[in-house]
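One chain comes next, on its own, written as structure tokens: the form predicted alone.
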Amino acid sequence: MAGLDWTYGVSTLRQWESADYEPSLPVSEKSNPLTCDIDRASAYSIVKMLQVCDSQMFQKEAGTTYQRLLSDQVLKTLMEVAKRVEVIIKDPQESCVVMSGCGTSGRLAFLISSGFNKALSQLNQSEVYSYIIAGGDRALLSSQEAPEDDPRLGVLSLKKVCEGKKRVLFIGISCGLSAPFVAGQLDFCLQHPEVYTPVLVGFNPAHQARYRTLNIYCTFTFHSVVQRMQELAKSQKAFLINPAVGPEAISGSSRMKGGSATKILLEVAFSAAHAATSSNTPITHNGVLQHMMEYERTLAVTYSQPDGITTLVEAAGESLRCSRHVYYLGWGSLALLGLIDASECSPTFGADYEDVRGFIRGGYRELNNNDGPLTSLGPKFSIAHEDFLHLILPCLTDTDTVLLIYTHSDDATEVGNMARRVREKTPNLHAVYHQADGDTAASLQQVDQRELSTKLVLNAVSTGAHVLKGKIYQNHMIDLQVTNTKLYRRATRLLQKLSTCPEEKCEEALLKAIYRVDMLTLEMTSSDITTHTCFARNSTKVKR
């Protein structure tokens, strides 16, 4: 792998777009041909593979099969969404922008709402952004897969956030156009057009939205919701933003490109609205395009240091292989990205919460989440630097990896003191540091680029480390619990792909693993998926 040529031809980069490439799978669930042997790659090769996969986000549109991130229709839709945000910023009374999602999508909704509310607050303007995450605030820091399957819970959450509001721009994020939690919210918005304007953000074409009935209480599917939104989009009463960004480097791991593209799209729209409000100038197509291209440059700049990222991947991988830990110690919004990345390792790689952990200066005071401190829920919710110093530092060894994440504007003395204390326990200390050029105003405009860069690096570190540990087969995640419908279907498909057995045989094998039996009872085979995933949730492992 060390001598591999990373200048892929167009045919290889676009192989996934072929009609006969894994035709039964939506884009978000396909395997990426660029990473088919990532499980055998060196740390450097892993980083280069991730770079090429991430660059697929900005590939130009070819033909009519898939819209892309820079497609004209995507840019036009972003402009229209930005205009509606602008109206709410200028007239915030009884109005709000609500973002909602499950897992990574919900965590990014929190991150983005926090950042843009802070920007409004600094200008003495009313905060207008709210977030919803399936499973509540505990899902910000730990895996809560089950609530994703409950559309009624999604509706209740939305009603609570929007109580008393007369104008709501609702943005539902579902990378695979599949989450019942979000589908329920979108359906509710469509039933109340006098208050809600729904926006759907995802990364599959509309015809690949989930067809299956959400659960026994619903008469609609995600696909039927999308169809209704497409019809309303003609009169700009609903909006669908669903460019294809290509399969994930690790199949189905939408925390990576799906999360990055979500962040890019929403930040471009909101930034355009904020700029138009403050300068009293119109939102333009060229302005939106230029902002999108700034993110493309950020990706290129980030991966221009492959040796540095490789060093981090190797260190983290060695720590995990030694059954030790990786710790992110961050400041400001970059620390939030550390918390997010760490929280995603458990559902993606079957990791223990102690394997990769994030800590933020100021703890819950800086987090400023809806529910406030969550430390009463258990040790995994201890997230302050003080918690690291009291609980982790005394047990730190030279096989643990510690990564400091900060910028030029953070307190250098404080960062230095933390580094000194860590070095007293281990030499395995690294840093991700961002320095902005220019004056304060210019540096503020770079916040979203710094965040994306940090996200790309941390995704590479945690993904690469777990690949090196052996948590990936080819480019498939193989150590996870089937705790919701999405994961149940994914596990069945993976068994099909690897065994070439019929679907019914693969599902039978999966059920035997879930229930830990050699013979299935009639009760087991006749139960619905919700019953199966509920049982799997109470097991430490489902594979045998």
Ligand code: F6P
Given for the second form:
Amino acid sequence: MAGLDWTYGVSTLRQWESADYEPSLPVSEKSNPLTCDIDRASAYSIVKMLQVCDSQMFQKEAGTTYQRLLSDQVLKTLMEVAKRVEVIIKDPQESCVVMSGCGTSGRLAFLISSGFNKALSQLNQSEVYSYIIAGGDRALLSSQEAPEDDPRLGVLSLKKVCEGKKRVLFIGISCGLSAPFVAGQLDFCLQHPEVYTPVLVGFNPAHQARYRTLNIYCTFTFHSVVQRMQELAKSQKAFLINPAVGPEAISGSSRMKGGSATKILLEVAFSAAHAATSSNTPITHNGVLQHMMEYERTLAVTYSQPDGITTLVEAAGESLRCSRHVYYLGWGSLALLGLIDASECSPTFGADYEDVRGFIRGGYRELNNNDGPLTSLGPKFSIAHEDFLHLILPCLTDTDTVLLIYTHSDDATEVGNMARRVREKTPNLHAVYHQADGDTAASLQQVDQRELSTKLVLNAVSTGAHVLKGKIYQNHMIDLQVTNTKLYRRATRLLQKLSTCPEEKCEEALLKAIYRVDMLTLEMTSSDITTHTCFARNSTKVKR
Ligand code: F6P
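Could the form predicted in complex with the named molecule be shown next, to go alongside the form predicted alone?
Then the entire complex follows, led off by the chain already shown.
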């Protein structure tokens, strides 16, 4: 068990900010010094490490190197974005807000657009939010990493969503400022300023945006797109929201802090816009700041139950270690967080889709995604509680872990019935339950805070369980497919770090593993990264 002192000094918390700490890496790819021995930690220590890492999101700005979540510039930009959203809500004809991203960034685009569209419908206002996820709706529930590398695909999907629109606020989310899919869309917006206002959300400073050429047909890089946006930002024709939130607890796992911070930033901006249109509440610096600080409190409240979270991590870890399963059975939007968390286990830990699975009451009816039911795509797309009851429950054993996720406003009888049926099969039943004072329906902001809290708990459960299973080395993901350029570069770097061999040697070793050969042919060495990643995609493991 790693010995840990939870009262870290400021220097330890801020060590990653030092200019000589992993200087060649952007913040989103650095390894967090706080978690360097998470792989040897107890469940309780893992939870405490995640708490400290998450709290780095709200650290105050120190010096000029990094903007932070609560920096003045970030709050000002959020206010400006909120004002643009307000205009669109008030005049929704031929206007829309489009959020787009890859992997978790796209899943959060979906979650946020669903929640805010619902809020507009409840007020009898037109829905204005749309989402795009690289790889289409199947990527909401499964890992689709390859489309992330395709800027043309990004543009095509953007054009499709915006057909007939005269005014579009486009929000491209790429935690690492790196996804070509999003860069292509931002570039397209910059070429059509009469319709599109681009907003970039990510968690690296602008100069750390990816500068490698996307592919030979591309005339721009993420970095060059960001530079053009910075120029236009001076006249508010483009917006950059890119505070640093510190390195992820598991290096590069942007589903964690990157995802949480994306949710916080966009919800703060959209809530301000909604309050301005529905109750004439002006969009102010203080209002935006106060709302951000509510999320900080949510983080503190969530982690004020370390023993409860530790119990979940231990139970889930034990299930995975026995090659059994973890099931999230959720209600409403909290169930969506279960589906999202489960879908991330395959790209992050090399997990099978059956290892951690999410189910939502109401299935696709509740999900209400663009493409409707996806059940025909295969068993992993069966997501309704009925599917759990028919397909999973009969084979459930006491080494499986089941987690019910619900609030006091969900149907208690229904939750009780589900709990009873599960308990007939296993005592290993747990709950994440949110209760509010009084009987009134939860406000949009309360829902958002519960969602964040649930996200933090589930991220801790799935991360902690896989750490306990041995899927992390130090604080690095070591069991994943090298299915896109970012992952290929990350894998090469990891080999370098662990072997201390030169980059060329490590890339050679990676290629040998991908092609499963001892000698590389000229064809292999002269192919581009896309060819390598396509090949890697078809093998179950790159390990030899
Ligand atoms: O390429 C895989 C991945 O790391 C996903 O798991 C992640 O959610 C996605 O990329 C998005 O990354 P970003 O937000 O930095 O573009």
